[in-house]
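The chain below stands alone, shown as structure tokens; this is the form predicted on its own.
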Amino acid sequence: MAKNTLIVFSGDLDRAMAAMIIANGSAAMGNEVTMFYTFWGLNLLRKPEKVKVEKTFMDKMFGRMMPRGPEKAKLSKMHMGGMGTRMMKNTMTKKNVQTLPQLMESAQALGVKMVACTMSMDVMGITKEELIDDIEYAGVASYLAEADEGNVNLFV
């Protein structure tokens, strides 16, 4: 069995879709897959609903400006005030392409390990309570240990 790791740095819809499709494909082939979510990629792991937690003023400001969850992800190019993202989602539906939330659920069902970067969480004012269930929390050293064992390491 091979071991693959992906760093999910971006919260953009198209980049997140690519990362999830790769992760699902690799896991379906029987590979061990770890996805390390850092900085803007953490927004994909946020719960869609607002969670009451104590935060500093700056952490609250970050929280208000960042999208909550994969449904709020926008295209990195041709977003066009939301029109491009809606067009892409509509096209994906018509062509029976799974949505980003569906791909994330599928990955978890296939045993893909999703890890939230604790340092990035701290910098961006994101708490564990605000993130989805069934994920892990670790720092960069943990990711690097996994990557050292991996035969495929990607940065998305």
Contents of the next structure:
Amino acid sequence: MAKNTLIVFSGDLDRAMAAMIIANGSAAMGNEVTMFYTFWGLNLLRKPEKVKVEKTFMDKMFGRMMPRGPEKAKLSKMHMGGMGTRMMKNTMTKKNVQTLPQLMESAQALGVKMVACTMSMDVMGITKEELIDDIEYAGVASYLAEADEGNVNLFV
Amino acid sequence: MMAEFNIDCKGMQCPGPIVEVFKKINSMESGDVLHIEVSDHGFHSDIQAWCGKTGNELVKLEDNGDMIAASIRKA
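What would the structure be for the form predicted together with its partner chain, rather than the form predicted on its own?
Below: every chain and molecule of the assembly, starting with the one above.
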């Protein structure tokens, strides 16, 4: 079985969708897929609702300023204060493109492994309680170990 | 006993059809045939790549301009 790894660094809607489409496609090709979520990408793994956790002032501020979950992701270009992203989402729905949350759900159902970078979690003050279920937690060595065995390794 | 199955992926966008094929084939027995109809043009190339990679046999591939019909025999 071939192995693919993706680093999801960006939390942008368009980039995240590209990553998710590749992950779903790869899993459907029978590959073992691992996605490492780091930095802004980590926000895609956040639960959409507010979770009560004890935090420092800085961590609280970070948490408040960053989007919670894939529903809140913005386009990397033409966001235009939300109008562009809204228009793009409408167009995609009309043209039957799966939404980002749907793609993430589908990927998890196909067995795509989602891994949250613990260093990014610490920097951004995001706790396990705030992230979705059925994900793993790891650091760079785990990524490298998997990437070594992988024949497709992407940074998105 | 060989069985035949149909799935309709008309209107579905990438990677929908390939994911549906994968899920359906997984539930089938070796030798069974899956017939699928897809409107996404990329599928014509994708299903050939998918069969090549997964070792399942593409027994039919037709493209009438708006619709692609494929049949796959499970390895």
